[in-house]
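In the form predicted alone, a lone chain appears below as structure tokens.
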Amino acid sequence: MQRPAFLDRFLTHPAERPALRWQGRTSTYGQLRALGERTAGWLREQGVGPGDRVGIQLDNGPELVAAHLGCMALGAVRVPLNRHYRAAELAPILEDADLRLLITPVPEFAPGVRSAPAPGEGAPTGNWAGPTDVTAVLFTSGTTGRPKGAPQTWRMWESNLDALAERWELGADDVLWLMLPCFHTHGLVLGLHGTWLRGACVQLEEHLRVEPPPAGITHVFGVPTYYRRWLPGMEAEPARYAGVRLWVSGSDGLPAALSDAIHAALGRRVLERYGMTETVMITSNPGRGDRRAGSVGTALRDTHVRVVDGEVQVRGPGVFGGYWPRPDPSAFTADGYFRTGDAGELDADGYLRIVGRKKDLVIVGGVNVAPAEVEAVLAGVTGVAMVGVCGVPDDDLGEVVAAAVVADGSLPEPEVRRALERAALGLSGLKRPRQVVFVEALPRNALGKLQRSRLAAEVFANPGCINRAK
């Protein structure tokens, strides 16, 4: 099979060109390619072959980079996993993914799946060509609470990342400061692979650094929570942030007031864009030109966006072909547009504004949380009759999870509350409710469906109700 064009470009970048900075050390493209080939040999020793799926549950760092490069060299399909997921959160993904190997420091979270330490030195191998164009399967939160597998192809990524580089005027001489976790589209695809496709350099961090950017950084990817934490430094010492040409925000809407405050401090407007796991990026404000606060910009090259009955729908080369291994025919319209589930408005100039979410997701610090997943955990607690989960505003994270509980009267309320807290420990941190209130009934419509918007407005917007629950 002909090697994907993405890999051809990665393999022809000058060997001496800087590719990765990590904790004061710089690796070149030649060294990354050699690392990929050695790790491919290690994977083969573990029984992995081309087309096999490999789970990668690692923090940002050299081990994660090696795991991805090894899979690329061998032609294995990567399944990036949230490093903070607990066993119950991983279980449905592992059931669907049918992994050949799971690379994780916490093998006890994966009963029945072969686990291994981070990749080490192996006999060099790897032809840098896979048997199919599918290079990864990213699992995304669904409204049912069960994650959905979204296969990613090299063609999706190459088309989309080239369009973004063009829109943002990025080139091989740029240096990205990347601290987003590399288990989802924002960090993995736009960050690592966007850099590798251009032959540019990425300074990778394990987690958020609330300090001025290091020398030489030209662009930064972040989520609104990052910008909230950077703002005091930007206002106090704007000169130390002035070297960054492009600040990009995504994964959640950047509040206009925050965007204006950064603009006042730095004289530059943060660039907002819009995308999803299923589509990579859909729209973006321009690198140069009219960046409109509150808007996520216009459609990328070769991408078609429309709003039908208030819902944003998209078609183009960056859109995936459908969920795997559990297809959802309702995800696409009859004429081939993907239904994003987001509510939006297009103005006369083609600028898109996201005005809400039709899907019941809570976005906590840029991370999607499915309320149904949290409800399923809490509903199993003894003493709980019903539970409803929604998002409530938070000054730092944008939103946090809140739970309204109807008790069945079999146990005292303090005992039920302690049991709920214990049950929530089975969820990763951002999914755990920050507020829990006890109510007599949950708001429902005439058909008995829980109304989350009313839950947020009638329960958690009522200070008296929250105070009684403390």
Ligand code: MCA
Contents of the next structure:
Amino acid sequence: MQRPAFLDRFLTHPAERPALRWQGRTSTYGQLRALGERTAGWLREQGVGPGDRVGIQLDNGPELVAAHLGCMALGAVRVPLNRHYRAAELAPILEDADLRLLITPVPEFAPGVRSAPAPGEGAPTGNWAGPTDVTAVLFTSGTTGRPKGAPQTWRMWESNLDALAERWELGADDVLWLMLPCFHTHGLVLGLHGTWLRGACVQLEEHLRVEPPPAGITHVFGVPTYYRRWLPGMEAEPARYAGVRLWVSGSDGLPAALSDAIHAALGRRVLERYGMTETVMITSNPGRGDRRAGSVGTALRDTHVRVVDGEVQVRGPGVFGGYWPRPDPSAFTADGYFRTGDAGELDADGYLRIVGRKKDLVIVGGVNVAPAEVEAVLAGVTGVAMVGVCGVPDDDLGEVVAAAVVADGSLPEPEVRRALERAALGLSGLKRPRQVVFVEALPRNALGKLQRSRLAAEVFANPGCINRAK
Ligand code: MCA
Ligand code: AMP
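I would like to compare: after the form predicted alone, may I see the structure of the form predicted together with the ligand?
Shown next: the complete complex, the earlier chain at its head.
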């Protein structure tokens, strides 16, 4: 296959241009390209070839960057994996992904496999092309509990990231402050690849930093939880936040009150945008002009958005071609629109508001949690007859997971509660219930299907929580 245009652009950024800042050291584009080629050599030594899938389960840092660049140089397909996942959460993904190599620091996930590639270890190789246009498969939580693979092509990313750069007026001289984990679309695609496509620079951090941005940062990406945590500092010392031209929020709704409070502190409104792993970005507020609190803005260039029966549907060059390896034709309408499962309203100017979710999903700190996955883990606990899981509001994380449990009477409640806590340790932290209540019965419809929105309203007294407007 011909080299993707995305990579042609990445390869022609001036070699001396700064590309990555990490813990006080700056690497140039020339150095990143050399790192990619050496890591491609290391991957070859591990038996990886073009088109093979490589799992990357790493925290943000030089090893993660090396692993991605190595796969790009070799033409291998990346499968980014959530660093927080426990063995049982990873198992269905590993079953579907059919990896040639898993790069992870967790030894029990990859017995006998070396941990991260040490930058500079391999003999340089790779021609920055691959046998297919698919460059990564991102597994998204899905609503059934089984993660779904969403193949990502270079073309999806290039067209979408160009449209975003245009909307946000970002160029090669911009410096992004990036602390989002680079295994989700937000950090990996918008953060790292958006920067690499433009030939700009990213200052990468391992974790969220609740402090003023370092000198020289021009834009920052975050989920609403980040903004909740930054707000006190912004209010106390606004001058120390003044150098940043653009604050962007996504992955969950930014409450209008929070947007207004930041606006009052900084004199700038956070720019909210909306997207999905399956679609990359769909809508955004403008870099310049009418940014509206409570709205996720208008459709990006070449992207068509409509609301049908209350559901947001989208078609365009950023939208993926379908799930892999378990296709689900019902994800698309007959005329080719992807069904987002989000509930929205479009106004006369084309501004979209996300008013809730038609899908059963809880978003905790910007991370999707499928209630069905949590229910499946808790339902296996001795003493439990039935479990229903929903989201309840949280001042910091937006929503947290709550569980209503019907006991079977075989064990005292405190014992069942302890067993539930132990079982929940098999899930990564954000999926664990923060509230567990014992109930006589779960709300069900006439067909016997669990009604999670009624659960939120009736058991946890949060009317319409799971489908609430945010
Ligand atoms: C932390 N934990 C996680 C994750 N992060 N579990 C699953 N997935 C995660 N991403 C677990 C930790 O292992 C820990 O478990 C517990 O949660 C608390 O972690 P900690 O870091 O102490 O939590 P925190 O300080 O409360 O911070 C949470 C956070 C973090 C900073 C809000 O979740 C975060 O960075 N969120 C951003 C997520 C994101 O990038 N979302 C984009 C996806 P234990 O208790 O066992 O130690 S959405 C997307 O990409 C779409 C396309 C879009 O629109 O952007
Ligand atoms: P993911 O599956 O991790 O890609 O998450 C995509 C989901 O995040 C969307 O379907 C929405 O439910 C949610 N989302 C992303 N951005 C926003 C936003 N700005 N406002 C509300 N929800 C959002």
